[in-house]
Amino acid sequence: MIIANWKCNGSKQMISTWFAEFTEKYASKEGSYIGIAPPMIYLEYVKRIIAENSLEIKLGTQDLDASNGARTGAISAEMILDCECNFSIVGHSERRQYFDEKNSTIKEKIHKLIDVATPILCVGETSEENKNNLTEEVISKQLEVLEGLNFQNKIVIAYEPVWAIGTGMTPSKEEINEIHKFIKDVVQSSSINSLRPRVLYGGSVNEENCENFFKSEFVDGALIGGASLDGSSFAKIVTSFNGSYK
């Protein structure tokens, strides 16, 4: 499972170029899950290009609001359903940092989303927390938003160490694999139906280092930020995953 998070980037020209480059480099594989979370304003434009090129790509949103109505600029779960989106990213570190989102808000969003589309819950520690060996403690706290829920296989976790996002730094392959296993164990023990979720890695993933991550036992894919803005690079990452994933 490879998800592109375009964040607040894009234009119609960029998107057209992106798909031309992607289709030129992408080696398709039946059953692979590729997703794109574009800015909401370009969702229908991206959907049209996907259909025109007969591509098997899922669409999702970068966030949602826990409510609806008098919430200027917000995107509701009902809108996500109406637009036929397959997933939504929830709890990204940038939402936590810049919009001051707390666990309580993130939990509300997941409750709204769970019957509509697949939540991709982002978790991860800061550099200081990592240095103080608090990674597991921090992630356990962030995963508390899932306690008591029955996901029926509709939950994905993205481990994105905050200190690795956009910095070019990454944990070692062994560290990532260990944290991914930890996340799977925590979710399995806390969910009603003992679900063992897919866990994606995010944080300075690119076409040069991705294969090393994908060969890890507990890594089920990636949530790609900066490298997903180039169609050719993203195609190479997807193709690498399709060749490495067991």
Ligand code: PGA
Given for the second form:
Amino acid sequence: MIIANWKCNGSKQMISTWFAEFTEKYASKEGSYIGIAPPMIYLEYVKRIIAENSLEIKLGTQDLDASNGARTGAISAEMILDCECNFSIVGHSERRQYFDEKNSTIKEKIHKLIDVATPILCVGETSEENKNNLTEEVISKQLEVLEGLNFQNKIVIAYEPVWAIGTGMTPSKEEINEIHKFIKDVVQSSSINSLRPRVLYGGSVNEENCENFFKSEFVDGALIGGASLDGSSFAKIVTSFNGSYK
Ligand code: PGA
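Rather than the form predicted alone that you just supplied, could I have the structure of the form predicted together with the ligand?
Whole complex next, starting from this chain.
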């Protein structure tokens, strides 16, 4: 599973160029899950290009609101369903940092979303927390938002260390593998039906380093920011995932 998070980037021109470059490099493979979370305003535009090129790419949103009605600027779970989005990112560290989102809000959002699309819940520690060996503690707290949820096979967790996002720094392959196993164990043990979630890695993934992560036993894919803005880079990452050991 490879997800592009375009954040607040792009234009119609950029999107057209992106797809021209992507389709040139991309070799499709059955069973692969590729998703794009564009800025909401471009969702229909992206959807049209995907259909025109008969591409197997799922669409999702970068966030949602837990309520609807008088919530200027927000989008609701019902709208996500209405627009046939397959997934939504929830709890991204930029939402936590710049929009002051707390675990309680993230929990409400996931509970709304679970019936309509796949939540991709982002968790991860700051650099300070990492230095103080608090990574597992912080992640356990962030995973508490899943308590009481009947999530069947839908839930996906993205491990995104805050200090690795957009910085060019990453944990080692071994560190990532260890945290991913930890996340799977925690979610499985708290899940009503003992479900083991898919866990994606996110934070400075690019076409050079991706293969290394993809070979790891507990890495089920990636959530990609910066490198996903280039259609040909993204195609190479997707192809590299298809070609790796799983
Ligand atoms: P990055 O962002 O790939 O630019 O580090 C990842 C993310 O924020 O999801």
